[in-house]
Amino acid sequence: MALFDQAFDRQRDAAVVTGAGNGIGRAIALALAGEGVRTVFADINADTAGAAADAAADPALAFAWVGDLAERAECDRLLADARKRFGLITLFVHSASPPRREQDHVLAVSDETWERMRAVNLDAGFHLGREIAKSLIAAKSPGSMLYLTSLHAHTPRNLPHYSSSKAGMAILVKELARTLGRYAIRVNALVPGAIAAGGFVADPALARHIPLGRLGRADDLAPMALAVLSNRIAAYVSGASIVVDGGLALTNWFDPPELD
């Protein structure tokens, strides 16, 4: 059997995907139905969820959800979904954000867009993983996390909410990959450069920072997702934070902000 066949287990894997409808979420859970992975699309936009799913090779595979993350009451409601869907979720995929406007910078960014920020991407993301962790030990079943970071993690973006939740979940994935991993658990981050998808919308100037010499596209993404969430192609990697951005983070290219 070749290495790279049968990555996962079809008969057990299932996997939920946040922020599914669009960008990186949706070439990442296409790209995992396309394996065989039952999986459950999550997204808030009831269109493009859908849509998403109904891309799927299988869309007997596909099962479209739509809620809010910045609610726990709505966090509980996917997980008792998809398990009342597909079972145990052995799969896990974080990638939900709120869209970003360049004119929330440090002076500007109000309270609520600050903690929606935070709500989606670092309270979810830790309700989530670990009430899907609970599950998995309970069973005694290994599982695979994975969460979207962002190299403005570790610098500056001109978007403090954006850049100081992204910090919070690279520190989670660590966390969670030292307390986990004792129960076959492993949770990693990829950690994506500049990706003209989602509601990201990119000069086509900033090729020019990045040394492959083109912005990247979210299904560059997709093939390193697969093989990270593999517990058969990369059983022995959790905590790891795996960028995938062109080389970008070998330069900044961010000014400061322009002040009103």
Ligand SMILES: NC(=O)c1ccc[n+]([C@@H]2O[C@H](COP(=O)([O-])OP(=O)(O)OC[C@H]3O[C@@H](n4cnc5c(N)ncnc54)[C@H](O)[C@@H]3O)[C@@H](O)[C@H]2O)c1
The other form holds:
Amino acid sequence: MALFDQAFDRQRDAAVVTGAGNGIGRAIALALAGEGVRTVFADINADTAGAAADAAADPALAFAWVGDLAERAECDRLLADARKRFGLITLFVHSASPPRREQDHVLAVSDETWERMRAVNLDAGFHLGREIAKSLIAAKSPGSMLYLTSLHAHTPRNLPHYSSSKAGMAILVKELARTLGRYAIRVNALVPGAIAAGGFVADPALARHIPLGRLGRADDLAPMALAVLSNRIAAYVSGASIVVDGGLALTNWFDPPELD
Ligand SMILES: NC(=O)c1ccc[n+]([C@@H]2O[C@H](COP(=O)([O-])OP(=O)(O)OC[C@H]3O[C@@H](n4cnc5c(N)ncnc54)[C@H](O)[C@@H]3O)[C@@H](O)[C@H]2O)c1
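Instead of the form predicted alone shown above, give the structure for the form predicted in complex with the named molecule, please.
Let us now look at the entire complex, which starts with that chain.
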């Protein structure tokens, strides 16, 4: 069997992907379903969650779930519905995140916006990951989790609620990876660069700063997401941050030399 054949165990694996209605989450959820993995497409937006699940090659593998993951009770409902539909959840992707609005800078961001960003990115990420881990441990099953963090976990974005929540997620990934490793549960971060994917209204001029010369697309993230999630391909990878940014993070105040 070739290395990349059957990255997942179609009989056993089932996934929950949050933020699957749009952008990167949608691309990852569709890619998982494309690999034959039963996948819950979770999102707050009923129209986009439904449309994303409908786009799956085999609709029987895609279950659209709608709810507000800022609410603890809704997180629990997601887990209960996912288990009822697909049984043990072995793969978890946390991509949901409230909108980033440029006007929410340090002096302007409201308590409510701050709270909501933290609730979805960090609180829901922790609660869902921990609950899925408890079920995996009880079932003595391996599992794999992927959190969408950001280059702005480590550098400012002029959006303090966003960058702070992503920094929290970055260390959460390490805490989970360290504690859960002995139960064969791997936990990693996927770090996108500037991905024109809905949540980020990208200025095309940004491409000048990207070594590979273009903004990213959601589909640039999905193959790497699947590779890291796969216990076959990335069996020995845990607690890592995998950057998929076309080299954007290399940018600094020195321009590269002109060679032609
Ligand atoms: N696009 C980028 O350039 C970029 C860069 C770095 C990190 N990221 C991260 O990657 C992830 C996906 O980014 P994207 O650009 O595809 O985002 P997006 O805004 O296109 O998609 C996020 C999805 O989350 C859903 N969502 C928001 N609040 C929710 C809630 N309370 N409950 C359930 N679902 C909710 C939205 O409806 C949306 O479908 C995010 O975590 C983002 O922070 C993106």
